[in-house]
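The chain below stands alone and is given in structure tokens; this is the form predicted alone.
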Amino acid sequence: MKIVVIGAGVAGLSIGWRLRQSGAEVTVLERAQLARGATWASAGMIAAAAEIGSNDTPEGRLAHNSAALWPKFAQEIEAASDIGIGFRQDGTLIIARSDAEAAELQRRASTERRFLLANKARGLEPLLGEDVAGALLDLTEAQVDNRALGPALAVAFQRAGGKLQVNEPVVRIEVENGRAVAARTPFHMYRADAFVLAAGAWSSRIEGLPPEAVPPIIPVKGEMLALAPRNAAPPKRMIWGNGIYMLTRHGQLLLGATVTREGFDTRTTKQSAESLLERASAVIPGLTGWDVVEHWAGLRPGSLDDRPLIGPSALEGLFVASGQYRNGILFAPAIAELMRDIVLNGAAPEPTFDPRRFAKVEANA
């Protein structure tokens, strides 16, 4: 079987590489630089309780499930590469800064989330502010180096047969008899069997499609800061709190993230960088005298309701990959596995990420 795989990200590189493993002929299309898009602007954490929270729902599920994959995916990923990708499992803490928030907290505790009081937390992270009133510590959450990561992804599923074309979008997907039969780019045209469509943010720019066909995939930018530590280690583990994200790599604190809806804008903003180093320093007051050596921005691929898509679109031949929000990386080997099994298998999709559900609403409507 043929398949060309639009995108060559954290999804569209784990989905290709799933799917050459299983005997198809597979080709990625990128229209940049391989994982230069949201991949690269994350913060690669690999945290389902502190972003989805519990398990009891279609997206819970996906969360957990595939967080319980990466140990295991990131141990073929660095085997199949010779890259190592930095991952981590050396837990989160997540901070409540009010007696409701701990209440809340405490709620959610279990065998593997542990309720702290304020003393017990700063006593595992000495940077915290006085006016911690508790934490939710889960030592199973982790963090991998998204920036080694994508290179890594490419090196594995080059080396299993695969190929990679960067610097070539994909401008229109041509249709006959209702079917989509090839990707058409500046300089080629690649006939396939099947076409996973797994370009974050621009996966709904690609001309040739029915209306109902189109994913409904909207940027949704982020900007995040990195520090340089003085005078003080910076924390060990992953922080949540005051609505922003601390963890260290290479040394430097990451802090992210703000999110906007403003088209395809990356510019960085004085105001953004003010906001996170100010809720930032509510949670770890002496943050305020460490230099900012980083501010970049990204492109998360967002959808109408929030919730991923992951199947086949309306149109024949054509399957989605996309709108994972702020969990393209934590979702990565689920996603891989499941679009395997449905594009070679014809395996159903989970209908709560099923694309062609806003096609359904359209044509009620």
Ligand SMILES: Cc1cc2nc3c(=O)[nH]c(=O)nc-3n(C[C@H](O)[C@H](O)[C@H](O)COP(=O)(O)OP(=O)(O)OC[C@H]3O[C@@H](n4cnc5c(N)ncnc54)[C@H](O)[C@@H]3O)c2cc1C
Contents of the next structure:
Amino acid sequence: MKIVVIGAGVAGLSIGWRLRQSGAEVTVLERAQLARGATWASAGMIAAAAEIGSNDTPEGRLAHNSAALWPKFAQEIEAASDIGIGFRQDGTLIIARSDAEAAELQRRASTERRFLLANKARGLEPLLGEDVAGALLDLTEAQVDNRALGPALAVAFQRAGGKLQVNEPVVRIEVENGRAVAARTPFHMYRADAFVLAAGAWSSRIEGLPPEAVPPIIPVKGEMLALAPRNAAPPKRMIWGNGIYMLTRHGQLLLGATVTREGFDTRTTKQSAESLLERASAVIPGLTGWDVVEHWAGLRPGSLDDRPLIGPSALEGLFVASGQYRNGILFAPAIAELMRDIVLNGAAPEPTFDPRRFAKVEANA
Ligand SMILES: Cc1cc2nc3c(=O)[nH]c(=O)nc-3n(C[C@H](O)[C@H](O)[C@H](O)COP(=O)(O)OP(=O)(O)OC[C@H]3O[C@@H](n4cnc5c(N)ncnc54)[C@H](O)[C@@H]3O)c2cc1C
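Could I have the structure of this protein in the form predicted in complex with the ligand, to go alongside the form predicted alone above?
Zooming out: every chain and molecule, the one shown earlier first.
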């Protein structure tokens, strides 16, 4: 089976790799450089509990299943690419800053998630401020160096026999007799049996699709900062609290992230930097004097119901893997397996994530 994947972010590359490993002839087409979209801009957290909570919803199950796949996925990527991707499972501290927040965290405690009194939390992370009222320690949460992940996946995919074309945008899907038959770029027509649209925040911008097959994906901007610690070791664990997260990568403390809907604008703003610093310094007061060494923005692929789109579109031969919003790194190994089973074996998509749910809404309206 011949398959074209559109987009070389974490989604397109992981899906392409899994499809190739199952014997498909796979070409990934990337309009710019590989994995320089949201995959590069993200924080690389694999934070099912902190981001999504419990596993009693389809999204919770997707998140927790995918988090459980990550340790082996990371090992497999490193072995196949000979590139380290910095997967670390050293946990998250979710901070409460009032008694009400502490009571809420206490309710969420379980065998995997321990509630800590304030002094215990500060014992673990001495930089925490005085107004910490308690914390939830989750040792299952992990992180990966997302800027190494993309290139590593690309090598793993290519070593498995996949073809990757960068600087080649898909501008149009050609349709014949109600079926997607080719992806058109400025240079070539790629005919294939199936097409996987994994173009991140840009997934709705390909021409040629009937309206009901266009995935309603919306760019959701996120800005982040990296700080160089001064006279102190940065925290060991990821820290969540006061509407912000912080994590240490390559000795720097990353702060994230803003959430705004401003179209495809990726300019960074002074207001966002100030807001991130203000929120972070309420949790770790000592970081006020640390230097900002990087400030960047990226576009998350948001969807109309904030849930991912994983499965067939309303156009035969076209499949969608998008709308992962804040959790595309976390979801990557599970989405890759689901898409492999859907595209190659005709497995049914989880209804909550079926891209055709939006086509149905449109038809009913
Ligand atoms: C600031 C920020 C922090 C985040 N933190 C986290 C986190 O900690 N954990 C987590 O799980 N998620 C996080 N996310 C979300 C995560 O980054 C995304 O959900 C995920 O990267 C989406 O992956 P993707 O491959 O679908 O999209 P992308 O990585 O954006 O890749 C899409 C690719 O498609 C290409 N493309 C677009 N159009 C075309 C075309 N027409 N033809 C060919 N190629 C095309 C693009 O150039 C791009 O390379 C964060 C996002 C942001 C912005």
